[in-house]
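There is one chain below, alone, in structure tokens, taken in the form predicted on its own.
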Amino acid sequence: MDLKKITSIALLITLVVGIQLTTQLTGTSYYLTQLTMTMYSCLLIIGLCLVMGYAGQISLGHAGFFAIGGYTSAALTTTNLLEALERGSGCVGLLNKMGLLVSSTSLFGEPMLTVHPWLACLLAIALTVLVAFAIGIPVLKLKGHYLAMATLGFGIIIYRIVLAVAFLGEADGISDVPGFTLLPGLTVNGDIGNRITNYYIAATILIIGFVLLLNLIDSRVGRALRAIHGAEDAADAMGINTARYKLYTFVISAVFAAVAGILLTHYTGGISPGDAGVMKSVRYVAIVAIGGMASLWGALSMGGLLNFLSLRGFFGSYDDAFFGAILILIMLFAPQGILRLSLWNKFKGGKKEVQ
């Protein structure tokens, strides 16, 4: 990384630390859960903002990989296999000498033997890539509106699948999701005593998917990527794979999505059918829109500040109206984002011209 990119990232973790120092001061630490929130769906933003802004491609079923995500991870690690393994079945057996199965207890005191959430999480990014290679390469050769209705459509499905099996918990979805021990003393949970732990645990697994994804975007393939999003036809012509390109940046995207929901719902402890729902995935869509397509600052510093105001409840019952409507003002407005108006842009460019 170049020193400009190394001084803008130490001035985000900059940034985080005094955060969590200003709510320690003025007593005001349950900030840090909402905070912790919005780190996670901070990770899905910046994903789809690789394929929106540097791939051309808009994807309205974002939600429905974080729902593959957080939904794989919460009923593998809520499961009782107890029965399962009495009854001699030889793959609950064999992955409990292993030591891939974690003995617990219920609310209730019932003994439990389910699945760790390693394993958990590493199964829900492998159902994820599934999904999103079978979606993506019939869905990525469409364009425009009708990329954005199949990719809708996507999300749809998945949102009345969660609805309608049992396994998932239908419309209570899944609940008492147990944390997930990352390393030794540090677990992702909703412990108040843990909360600050878990703010830097977020904040770390953030800022490490933002610099993977600035020096992919710096790279041979973010040029390609630029190539593509400029002049797909152009690029195809010059000898760029365009269609394996998009689909491994859809992928990608994906597995960030996926990521953020194995880990907020760990935090949360579970997961309902509105995670799921069309109107998620708009939300995200308007927060790249704002923050600029092709911009990773951008989407960072708005998914940030919007999902926090969100979680604090800033915008009320109209919290869904105002996700939707603030994406339509952008895209009639300010195409490029507010932190690039084009009306300032050709303010300071009709200025020089007076000069």
The other form holds:
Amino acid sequence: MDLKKITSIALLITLVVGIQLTTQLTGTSYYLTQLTMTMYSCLLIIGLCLVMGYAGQISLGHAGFFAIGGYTSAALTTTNLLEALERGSGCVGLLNKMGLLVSSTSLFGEPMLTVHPWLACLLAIALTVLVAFAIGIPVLKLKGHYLAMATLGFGIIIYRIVLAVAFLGEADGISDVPGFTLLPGLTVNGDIGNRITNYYIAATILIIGFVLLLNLIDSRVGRALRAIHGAEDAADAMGINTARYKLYTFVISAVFAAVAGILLTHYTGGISPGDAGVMKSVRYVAIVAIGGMASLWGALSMGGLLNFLSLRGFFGSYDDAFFGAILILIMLFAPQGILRLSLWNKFKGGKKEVQ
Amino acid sequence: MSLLEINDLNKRFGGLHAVNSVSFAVNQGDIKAVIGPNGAGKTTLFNLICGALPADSGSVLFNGGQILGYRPFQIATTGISRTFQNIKMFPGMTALENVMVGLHTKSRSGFWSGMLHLPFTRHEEKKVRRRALELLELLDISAYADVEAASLAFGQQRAVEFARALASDPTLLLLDEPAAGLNIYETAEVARLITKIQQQGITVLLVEHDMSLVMDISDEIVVLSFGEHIAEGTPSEIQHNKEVIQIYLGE
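Form predicted on its own done, so how does the form predicted in complex with its partner chain look?
Following is the full complex, with the preceding chain placed first.
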């Protein structure tokens, strides 16, 4: 890592700590809840930024990957396997012997036996990878509008599935999802007493993910992705397997979305079909666009700001309309993202881009 | 043995026989040009060789191995490099970065090592950067290393494109109308660069419109007309070939 990157990350960490300390001092630590949720959303958004800004592929189906992660983890950690164990299911018995199941009591005092969150998490990621490959291989052959339509179709399919399957709670979604103990003492859950810990867990995971992507775009792979984005046939002639690069990028970004879904679900204790909705996907795309498409920093900052405002109810009932409207405005007036508006450039001392 | 051998190559677009049983060979170390009037099938032939279009029948042997049916990125890994008629610089990237992309097949680091920024990746990155600079120096454009490539003058872009194509250490370089869009001075400069590339021991096959360029630098010339192989020989033989004169001047 070069010095500039290290300094920027150090500043980011300072900001994270600074915000927490400020809320502590001003007695506004209730903000931390929305900030934690915002950071998980940002994890998805920076992953989407990699696909859209760097590989040049649009995805209107990322809420689908978020839902695959969240729903898989939620379903596995809330389904009571006790009955299956008593019925003598070999599979459940084996998992139990291996210590991959956990016993607990439900809200109504019933004994529960569920899949360990770590196992659920890994299975959810594995499923996401499978689905991302299965969707990505045929769909990434498409370009432009066609790719947008196809990924939109994927998003709608996932939405209708979670809405229709009884096992996934239909319109109610899944609630009472237990906490996820990442390491002893570090549990992702919504306990008020655990708020500061959770804030830092989310920040750590987000920053790790962010650094991984920053490294990636600075590497040989990142260069290849930008080449594909700029002139695909020329990239092909340089020996870059363009189809494979696009596919891997798509899968990585799907995993980022799934991890966001898993952690946010354990944090809020539930997931509902709305989280898989197409409007969510549109919102993510809008945020990446506002950030300037090919800018991880832009995606992170805009994702942080807008998600937080949205969660605080700043846009009221017009939440989705707001994101639709900014998508239109950005495309009209600042297709390079809000951070590259000409006003902003003047502010920075008239630094002009080379044409 | 010839480096590239094209046998009985055919390509039809509906009723148009764009490449009609074309056969010829390119000898190691030569500069060979394919010329012909508009619509002669030069570009189609070029695209068949570098895998951008599938052929209907025939064979293309490179170093004795069949490469027909390979995808473009696979062809690049066999030691064949190409340039484009309408220079395709990677937008938003400097001249140096453009050449670094050309070094793709010469470097290894993938998604994992890239994300984790492993020590060997850093080492490789330095090597790639150094080699890219050497190539820019070879083509006398190292002064523009940090300038956005797409903003350079056309002739300079062409030189960057050559450097990018040479980065993969090709044994055969395919040039698609290298003088297209250039003025006479720039064309002369391109001719100089192509000769310089030949001196590096690289075989060159070019498709070209510009007669002065072709006659000056080529060792051998193939003439196509309406998809058919009409004549083949040294520049002076071609200049005195009756059939060729007829095609060009339309007697």
